[in-house]
Amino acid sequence: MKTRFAIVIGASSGIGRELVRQLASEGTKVAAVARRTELLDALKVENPDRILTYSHDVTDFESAEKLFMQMTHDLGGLDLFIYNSGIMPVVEPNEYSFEKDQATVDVNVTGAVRWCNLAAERFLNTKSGTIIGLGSVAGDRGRSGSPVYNSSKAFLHTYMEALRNRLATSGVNVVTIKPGPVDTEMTQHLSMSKMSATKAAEIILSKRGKNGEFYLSPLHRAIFYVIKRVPSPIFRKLKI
């Protein structure tokens, strides 16, 4: 599916990079939204009649739609909208910290709201594009380890859910992605296996005309179908 004009939201590292790479690539003229500025500086030169870059955190949400709309002024259209940006604070086994909670739903789920919600208003009246929301494999189940996050990312697939039926008749393709472990930052500290972010990113790419809930590994779709139907108290003895 040809992509003329894209912005992606966390594109500094990770799979918001790699998104912003392999679209530059194929041709694509991209808004690349992140907070840190070096990091963006950075990508710009990798690619720089592709890539114009714009320094802004997620959770300024009074300034989110002024930035949308100059973004789409400057690209001249847009196509496709991306929402990748995520934090995952690591949290003790024991720990309930208000503070790590509110930022992770100020990023993972109000910053997604606020941007998905723009994107769509656009593609309702222009009757076309398409918009994916990054969620998680985390956001299948209630795991205790991670309160918050994994809610945040159900709450994600849940909302993105909804736009998808709300646009049905628009011409817009809504694509949840549920990855599992990447190699990124946010996963450094988990010691497990991993995909790499460019394949995640290559993955993501080949979903852009289709509607629904997509993991970027047949494994992880199995797996995931078994664990949603375990039953709860059986899942809590499993500490999966």
Second form
Amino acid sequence: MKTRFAIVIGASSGIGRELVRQLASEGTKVAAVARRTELLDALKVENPDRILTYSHDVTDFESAEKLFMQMTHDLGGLDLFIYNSGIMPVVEPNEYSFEKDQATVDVNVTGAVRWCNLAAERFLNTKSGTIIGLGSVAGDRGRSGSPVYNSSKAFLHTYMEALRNRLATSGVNVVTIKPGPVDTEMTQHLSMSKMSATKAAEIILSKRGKNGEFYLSPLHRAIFYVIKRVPSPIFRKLKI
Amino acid sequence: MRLAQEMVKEVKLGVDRLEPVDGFGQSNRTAGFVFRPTCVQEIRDIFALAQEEGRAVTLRGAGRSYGDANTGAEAIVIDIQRMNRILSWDCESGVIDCEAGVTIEDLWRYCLEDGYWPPVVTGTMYPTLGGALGVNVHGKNNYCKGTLGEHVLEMDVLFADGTLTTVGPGDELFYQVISTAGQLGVIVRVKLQMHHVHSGNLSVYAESARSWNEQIALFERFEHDADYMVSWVDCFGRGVESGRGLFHAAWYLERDDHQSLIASNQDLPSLILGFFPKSLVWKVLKLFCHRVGMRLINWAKYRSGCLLGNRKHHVQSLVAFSFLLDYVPDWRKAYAPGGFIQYQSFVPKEHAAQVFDAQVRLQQEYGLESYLGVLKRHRPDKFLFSHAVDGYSLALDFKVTEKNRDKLWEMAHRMNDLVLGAGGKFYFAKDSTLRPEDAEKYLGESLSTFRLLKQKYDPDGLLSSDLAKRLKLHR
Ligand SMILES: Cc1cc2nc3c(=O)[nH]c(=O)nc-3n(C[C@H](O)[C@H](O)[C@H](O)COP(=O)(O)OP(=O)(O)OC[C@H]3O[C@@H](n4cnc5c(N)ncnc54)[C@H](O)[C@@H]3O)c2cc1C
Ligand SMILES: NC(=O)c1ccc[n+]([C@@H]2O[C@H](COP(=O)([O-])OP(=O)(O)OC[C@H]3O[C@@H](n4cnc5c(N)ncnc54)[C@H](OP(=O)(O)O)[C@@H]3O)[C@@H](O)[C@H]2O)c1
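Pass me the form predicted in complex with the partner chain as well; I've looked at the form predicted on its own already.
To see the whole picture, the full complex is given below, headed by that same chain.
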């Protein structure tokens, strides 16, 4: 079914911004949420009739419910909810910064639960809708590089799977996306081959009617099929 | 025992109140915060909550309007179906007093054994009185008995500010609240004059019609005499066969027949042809729910009408004749997942054949023929948003899919232009495609009057609906 109304949390840059652009251009009325208002304002100008913007910090857990009610009212309904907010602070090999780790958990985990719970409860009652969560290939293994980012995404995968299982009989789709490297602010410091955010958003939106976990390419799926099965003692020695 | 009035609960707005709220055609799916009050005070509290939360209120009966007259996306939806008590019944005079959530089915089940039948019934028995008066429904006897509103003796209306007023046919407000689709006030109690019958059966005459001209000629032949008239139209009929179909006229039987007045004897059998469970019929219908299948079904129905029972009388129960569509439970599921829209236009008699012929041609040109066509005869009435004219209406069912939607709406707009050009009208209960300018045009002065009344009785615009928004009725 056509997506008439959508919410994208984490919409000011990267993949989220592209999701908003593409949804709006296919005729969806979309609520774009993030902290950086100037970026949201610039996005709104691109399609003022279809894009509504809301400035919000996902770590402000208290105000989420009211904002959710406000947005669904302003939109006139909700068919698609995307939780895309995420941070990946740069963590040095021997760094154990609680501040960075806590911030990561607040945005990637607690914020996701706060918002997806709201969407799940609504869709359970309205008996339709799709929830998309942005996980990561990083969540498939506990790599030494950024322990908490990895585990925050692993949490998200399991949490989304549980939501999917809870809502399976209610006509609600829950989609987990596990992107590999995508060219955005988050990965600016990494030199590797990256998919464009435009392409990533296209693929993500093509999974709307489905229910399950998706990589952004068959190659990623194949690689991570293997990586997930590499025994720990060997994995430890690999520089991935 | 405590009265319902005393047991008012605290009303709150939360996600737990959200429910899917669709029109009967299920082509516009929305969600609303649904409340099902049991008394007037509870409705007052819901209005106060809506005021506080800055949300609109949409009134809803049994949800049998096909389009968006009974939906309010993200609004507070007051569903009156639990206000369903019959308050008094006088079996001598046939006057019944009830809460507005009482349905047409409740009425006939309750009164038939005393020899009374609702004066006006719709093609389905499930509408509530509140919802039916909201749009002022008509039946297959509209040309002789008028609309349901013409049989109401008195009713109580609750306005958004909490005032409860009793109005009757002597008051102008009576003709304004009825027909304006729940935009002025909530009808909470209705006193209705039922129609006296001797038998629960009708004598029904069938005759097939080969064209629009034959259809109209049949209606003209029987309109001074028959108690009901309706005709089915095969929208796949082309050229000289455009308008072909099957006409029915029916008469009440004068002979006393107590057995036929027993409600359970009116019940439709659960098996079709004695062996096929009717609960499964929609699944079979779904197999045919496309252009080719429906062309075949319409053709078969037309041909069998020409061969079997043509120009003959037969006896049929009131329920079977009146509520044929209820015979197939869940039939609308055949149109899933996109649902369907009903399109009914009302055209003055001089232009009816020509306008309906042009509508059917347009459908064939677009390849979007209606799967069902129903022709009825009407007479004008003095309700504010009256849909009736001295003429005919053609009701059409169009399947909606993601792919055909834009084309379908474009075609409907062209059909609207034909109707407006002939001085015709539309009906909110069946509408999904009108544009604000169409409504302005056919409602004319009535719309200006309505807007003044809205200022007076609901200045904050609390009562609304998706239809009211689509047609910009309030401005
Ligand atoms: C199979 C089928 C056959 C039908 N045949 C006919 C027919 O032959 N003739 C005909 O005229 N119609 C026909 N209809 C349409 C139907 O009768 C109307 O849509 C009627 O309004 C349905 O009543 P409801 O209780 O479902 O009201 P809803 O559809 O729920 O509401 C109808 C309107 O009334 C308003 N409303 C609801 N309650 C109140 C209230 N208490 N006070 C004020 N306003 C209120 C609503 O806001 C809405 O605008 C048919 C519908 C179906 C599905
Ligand atoms: N890029 C990749 O290679 C890659 C790979 C796998 C997974 N992902 C995941 O994809 C998602 C999108 O990432 P991206 O690459 O597009 O990164 P990005 O450009 O940095 O975008 C992140 C978005 O999250 C928002 N956000 C961050 N903190 C927030 C907070 N406290 N409150 C509200 N919003 C907040 C940001 O908005 P504000 O800063 O304006 O608030 C921004 O809109 C993330 O979940 C990320 O983990 C990315």
